[in-house]
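We begin with a single chain expressed as structure tokens, specifically the form predicted alone.
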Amino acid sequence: MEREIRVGLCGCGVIGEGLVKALHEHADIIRARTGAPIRLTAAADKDPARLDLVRSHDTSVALLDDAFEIPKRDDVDIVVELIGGVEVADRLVREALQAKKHVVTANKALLAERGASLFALAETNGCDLYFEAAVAGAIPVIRVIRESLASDRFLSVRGIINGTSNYILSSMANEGAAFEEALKAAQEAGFAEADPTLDITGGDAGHKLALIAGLAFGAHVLPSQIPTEGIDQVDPRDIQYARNFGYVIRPLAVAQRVDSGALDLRVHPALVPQSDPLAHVDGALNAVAIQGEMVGPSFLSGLGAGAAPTATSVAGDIVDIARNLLAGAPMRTWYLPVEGEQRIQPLADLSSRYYLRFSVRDESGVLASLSGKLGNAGISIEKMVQDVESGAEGTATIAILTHRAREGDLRASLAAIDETHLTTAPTHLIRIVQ
């Protein structure tokens, strides 16, 4: 008799439904594809409205208002877990694993935060783990930097991770909107939540760098250790300026190894050349883009969030470990061994080249004397506009472009050229790709 591989969701919200469709509907493909019947036999939910949408797509499925009861059931081999947050699916996920069940889950919150815990865990239970789905939706990063590059030795791992923050920008820049403009537009077209902290903070993008890390350098990073800054500070004349000199500006998360040894990890908005691909990744997609000794630069870009591309990543996560099911395979673990200390660059350290934006005085000599201190403490200068400000008499903008410098210094410097009379507002600095 065929063997069947059965799964129980926890969560059926958006991306519970979307997985829900993707099962039923494309049951034919995936037994297929994975070489036996992969059904839904339990989901659960508080809201008996979302469980109603799953009745309306399989009516076999057991329907439960207690996630813990999935865990329990003898006809669940996979467990799902959608519901996110940290406390309760962190509860959720081991009990599944301790009662040997495999588990799937789109939750980088929960990994970012407990993953080594939980993946020791999944280890010691002889079980599985994935999650695809919590790091750039469909596009296949975790697979490719696991699998398919797991010979090379990773040098850099960057790109937009966050499709909230690049859809603001990009419709900042596209459509000459202002921030709350733009971050409202993105919230009527649900790529935004109603309380959008997460995304235009970076938080989401550090908890995601923070399993990339893990997986590329064998570093076990909570985002709390990852600098982050947000995009709510990028104005509208930065993307003006950046236009003038060559660049876009995009939301990025960076992870590389630098010549100490350190790993330098970070998440911010940045100023991207023209020339790159990731100056081309606009609205809510996401990129990757990777660096390996030996293959070079990888690309990858694709829906970074949404319905129907996590769903998609989550029933391959199920369909991966039902192969491994009917392989009579063992677990395979995610996280790469930690090789030696794994000190993360501080931000003060970084070697880059800087965007920074002045609101001066316009009056003669501030042009010369903000370049002489500049000079003073060993920040040289490759470009410069200035423009008098609009409504804003007796005031004047400089926008600079400088070479390579160390952050610690050049923020030394804008601090005490902050507390003299040349400027009228706090200096904005934007780092640039290198």
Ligand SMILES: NC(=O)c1ccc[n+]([C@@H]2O[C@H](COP(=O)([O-])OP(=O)(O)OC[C@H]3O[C@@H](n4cnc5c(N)ncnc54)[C@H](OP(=O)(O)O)[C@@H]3O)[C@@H](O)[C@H]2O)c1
Second form
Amino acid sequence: MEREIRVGLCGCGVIGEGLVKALHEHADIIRARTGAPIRLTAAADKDPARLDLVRSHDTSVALLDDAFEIPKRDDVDIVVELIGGVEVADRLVREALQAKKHVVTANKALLAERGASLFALAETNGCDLYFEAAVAGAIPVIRVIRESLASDRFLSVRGIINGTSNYILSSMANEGAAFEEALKAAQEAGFAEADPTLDITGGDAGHKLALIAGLAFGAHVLPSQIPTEGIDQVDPRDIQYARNFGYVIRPLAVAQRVDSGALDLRVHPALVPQSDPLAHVDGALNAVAIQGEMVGPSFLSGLGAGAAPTATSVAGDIVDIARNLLAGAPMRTWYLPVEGEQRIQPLADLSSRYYLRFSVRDESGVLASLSGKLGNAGISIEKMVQDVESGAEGTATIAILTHRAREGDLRASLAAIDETHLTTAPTHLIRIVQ
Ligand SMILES: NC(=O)c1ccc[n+]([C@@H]2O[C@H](COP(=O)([O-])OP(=O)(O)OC[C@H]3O[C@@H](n4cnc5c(N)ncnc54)[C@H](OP(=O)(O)O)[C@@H]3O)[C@@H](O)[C@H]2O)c1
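Counterpart to the form predicted alone, namely the form predicted together with the named molecule:
Complete assembly follows, chain above in first position.
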């Protein structure tokens, strides 16, 4: 009798429902490409109404309200964790691995926080733990880093890996919307959660970058170690000045090895030159630019979230594990070895170019005084514009692009400037991508 691969689904929310559709509607394609049918045998969600779709496709699927029943079942080979969160998902994945079930998850928060011990547990139990959908949704970043480019040394991975932030900054740039307005539009369009905190503060991108740093650089990094700034500080004026200077502001995540041997990891909005492919990744799209020693530059772009794209990545992982099972070779494609703790470069040591926006008194001599103070700190100016601020009598804005400087030196100089009578508000800084 032909072997079938049996899947147990934990969580039938946005992505779970997308997976149910993908497995049902593409059953023939999946069967042909896997060499065996893949069948959903059990599904769990706290809300039974969310299992209606499963019921409508196949009345033989066991429908449960407790995800913890799934790993216990004999008719499940692969447990798919789509409940989200860290604590409960961690227990669920552990129970699945201890029961010798293979696991697919889309949960970046879980793997960024607990990945090291979960991958070790998977190895101990001879199980696969796949997570393509956890980073950049439908874009196959994990596979490219882990498999296609497995022989290369990675020099840098830069990306737009939070679609909500990119959607908001794009709306601000394209429609002239203010931040709050753009956030509301993102929520109405279904691109932002009711609580968008993790997206707009950079936390979600930090989770994904921690996974990328593990894969590409062998680094065991916790999200809390990654310098992270959200897009909530970007002002429409910054977008306008950036455009006039020939740049676009994008929510960026960067992982690269610097000359000192440390890892430069950071999440923040950045000025990207209009000639850079990342500048053209608009709206809710994600993109990842990889620079390898041998391969040179590669660029991947696509939908980073949403039911169908993310579920397609989850289904791809299920197919991969099914192939491993059919070949009798679980763990055929393993998580790259993590080399352990590595030094993360402090932001103060970052060497970068910067965009600065000063709010100053509209008086003679201010400009000369400001550039003199920057010059004394070794910060040289590449470009500068000065505008009288509308609606704020007696104040002006000076926008500056600097040449390369050490961030610690620049910040010390800005702190000193902001203590003088020259500025009327704290100076705003955005890094320029290299
Ligand atoms: N949405 C995206 O575009 C996207 C993209 C990439 C990755 N992901 C990741 O995919 C995962 C799922 O996201 P989602 O958007 O599908 O979330 P979701 O819509 O909130 O779905 C999660 C479902 O699991 C249920 N659930 C929670 N705990 C359970 C338990 N112990 N037993 C049974 N059911 C339980 C939830 O019920 P209640 O609501 O009643 O708690 C909910 O129906 C997350 O890790 C997320 O980070 C999502």
